[in-house]
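One chain is shown next in structure tokens, namely the form predicted on its own.
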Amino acid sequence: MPYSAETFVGLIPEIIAAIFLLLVLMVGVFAERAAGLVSGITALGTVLIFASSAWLLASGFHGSFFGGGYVVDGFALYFKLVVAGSAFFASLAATRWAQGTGDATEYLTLILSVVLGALLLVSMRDLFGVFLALELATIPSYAMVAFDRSRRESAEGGMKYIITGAVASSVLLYGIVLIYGASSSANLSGVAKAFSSGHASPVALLGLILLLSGFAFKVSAAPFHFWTPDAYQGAPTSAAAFLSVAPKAATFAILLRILVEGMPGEARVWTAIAAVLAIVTMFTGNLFALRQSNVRRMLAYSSVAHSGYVLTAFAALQGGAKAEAVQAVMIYSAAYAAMNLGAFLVIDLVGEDTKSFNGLIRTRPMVAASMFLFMAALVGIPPLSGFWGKLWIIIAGTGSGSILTYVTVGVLVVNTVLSVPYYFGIVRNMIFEEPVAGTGETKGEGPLKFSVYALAIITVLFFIIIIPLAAVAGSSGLL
């Protein structure tokens, strides 16, 4: 029998995502003004995706399907949890904005489409399947960025995003085709044979470089980051928050799988490329963030810098620190999802100009306290979530035995210090500046405030779950 019951069990999260995507569409057809209802259905769908992924992970489920092109293991399920959790908070936060525009159904359908693409992406072991899943997660994000028709920046950001995205997708696909031509296989087990000797053909190496270039665009790594500030500034805040964490985490996950499972023989090549990309990305993100007066744009450049931090863990995937490097990517993805998603959602409550945060501690103390926690976590102040993510990266880097990785870790430390002025500049404004008019509470903030406060609690209590997270990461099955 081609498809067993085990196949459908392994696909439960994806099946739930597809069902709720269609359900939201159908409810929107018959209840056009029921923004609260479709938001609730979307949130319920993400909870069920999270619960099913957690159940599969807790039960130790593992399976390889469709000729080995699709795998359900601890590694994939972990990132499905990150994607589903991020989508839950994003869908709650989108309620107020979607109600105001009257386009809740379409907007939330796009979020679920990205979720479905990301869920499929992290389980792919076939390069052409990777491309299709990545595009399923990316194409709806173009529409999400350009969705706010009331703002010129939204159309501009969406246009830049889709044009550069099309170029990047073409480069990625060409790299995949070259790798397929060199290895005569798109499955990672077959690709690994072409890269196993450490002396891959020039065609295969060119394919590897093009593949890395395409993925560098998807994760906002410099110098392929130029779409990010405009896209995040133009997108609805909940969209920018979601796109900055969930699809990016899934993209890092599949890149990690491709390199570790499909190209281990050329680790010296791609770890060196990752190190250079990490250094350039960290400096680019932080130096440009220092110059921003728009908090949303500042967080966009901050997102670029954090991509550089994750790439530092990729540079450590050699020597005796491979397991720690994989753990670092997984832990940092979860930590970054909580703190960055929360920081973006505070902007939805307060405003995106730095002056909007003036005196916030006196007008909205709980929101100000949450923003302080997010800023401190993004810097890496212990014991908040960002500290544990960076700590694991440093542990992996120092254990790699590579001088280039040591340099990259040193650059990470320097850039952590470099990021302090712009993160704590927001904190200074909240405490020492006089409040400005129009920063009080508005109607319909309940779900948004719940998301902010819940993410703040996760950011603070991350140290409690770091041990089970590390255990899950260590037994993910990737190595």
The other form holds:
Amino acid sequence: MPYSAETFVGLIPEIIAAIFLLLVLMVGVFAERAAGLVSGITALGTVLIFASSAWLLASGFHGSFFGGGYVVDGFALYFKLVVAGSAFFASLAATRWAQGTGDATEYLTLILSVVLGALLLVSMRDLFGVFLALELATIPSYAMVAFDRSRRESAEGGMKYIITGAVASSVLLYGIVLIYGASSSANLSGVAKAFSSGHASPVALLGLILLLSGFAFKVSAAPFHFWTPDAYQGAPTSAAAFLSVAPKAATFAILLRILVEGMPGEARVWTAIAAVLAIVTMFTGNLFALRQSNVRRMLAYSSVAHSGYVLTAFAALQGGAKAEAVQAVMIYSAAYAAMNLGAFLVIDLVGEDTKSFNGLIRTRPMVAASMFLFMAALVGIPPLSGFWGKLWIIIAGTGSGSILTYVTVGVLVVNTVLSVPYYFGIVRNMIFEEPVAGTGETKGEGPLKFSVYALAIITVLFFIIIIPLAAVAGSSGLL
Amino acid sequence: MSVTLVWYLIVAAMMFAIGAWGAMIRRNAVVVFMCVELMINAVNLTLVAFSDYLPKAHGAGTGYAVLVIAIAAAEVAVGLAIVLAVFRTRRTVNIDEINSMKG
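Condition change, the form predicted on its own to the form predicted together with the partner chain:
Time for the whole complex; same chain goes first.
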């Protein structure tokens, strides 16, 4: 029997996401001005997704459905938690802004469909399923970026994002199709057979390279990153915050699954590609971030740099450190989700110009303290969240036994130092500059401030969270 | 002379290259979307050819091709809506003139 009760249990998070997606849409139709109600429903939906994924994870659920094309294991459930958690804070933070536009329903529906796409994505074991779920997560995100009609940059950022994104999708799809042709199967276990011999056919290798280029676009790795700053600067802040975290974590997760489960035989090739991409990405992100005067654009380049850090863990997926490398990607995704989401949401509270942070410590000490924590965490100062992610990557890198990976880890350390000036430039502005007028509180900031403070607490308490997190990551089922 | 798999693959690769070339050099956003469509259709041709010629694939690729067509349509629908939004504020769809953000 192809569909048992177990199928439905395994799919509970996705089913909840789909139901709430429709519910939000319907409530929006019948209660047009109830933005608060709609965002409450969205937040409730994400909480339920989080709870059901946590329950599945705690009960050790493991299942493979739809002819082995869809798998629910610890690895997938972990990323479902990250996605649902960041969607919760993003939907709370979006409330005030979405109320102002009068299109709260549409905006929150888009958030939920990105969530649904990301939830499906992390569980896929079929390359065409991967493409389908990836597009389900990406196409709404184009609309989210272009959503702010009051600013011209929004539509411009959206256009740049969709043009590069559509080209990237077709490149990715070409890669998938070539791999399908070379292995006669789109299922990862079938693909693994074609790649297992150690000397894969040129068609398969071309497919692998195209696939990696397509994914590099999606995770904004240099030299495919150029859409990132424009898209994030143009997007509504809550959209930039959410899109830089949840879909990106899910994309890294599925890339990891494809490479580890589908192409272990060619690990030598793709770790080398990942190492080169990581080095270029880290330098590009940090060097461009240094020159920015717009905080949102600076954080966009910082997110490019952080993609480079995660790719370093991909480069370490060889030798004796494979398990640590998988854990590093998982832990870094969670750490990065908390700190980057928080930093973007502070921009929503304060403003996107560097000058609007001047003297914040005197006008709004709590917000300034949270921003200080996020900046310090993004640099990687212990014991904040970013430190643990970097620590795991360095541990994995040093155990990999490859010269190129050692170089990449060295570049990561150099780039951590490079990134200090621009993160702490904001801190300096907050402490030493005179406050500018008009940075006081505005109405309806409650949910947004709650999100910022909660994320700041998570960032600080990450050294406690890391213990269960490392345990879950260690028994993820991948490797 | 029979038409083999390689013929289809070469035609598709050429279509893909033409589409990619066009997406890079054309400055009109609508034309760029047409070029992206060409790229996606080239991929679809590859996909259908593979699923027809590879016995082990069981023809599953044809089903995937239908999915891909639907996704491409969704992508272009959102894309054209965004291009329209840009056109409303700026009266142009030339990519070189839409450059208020730099750095």
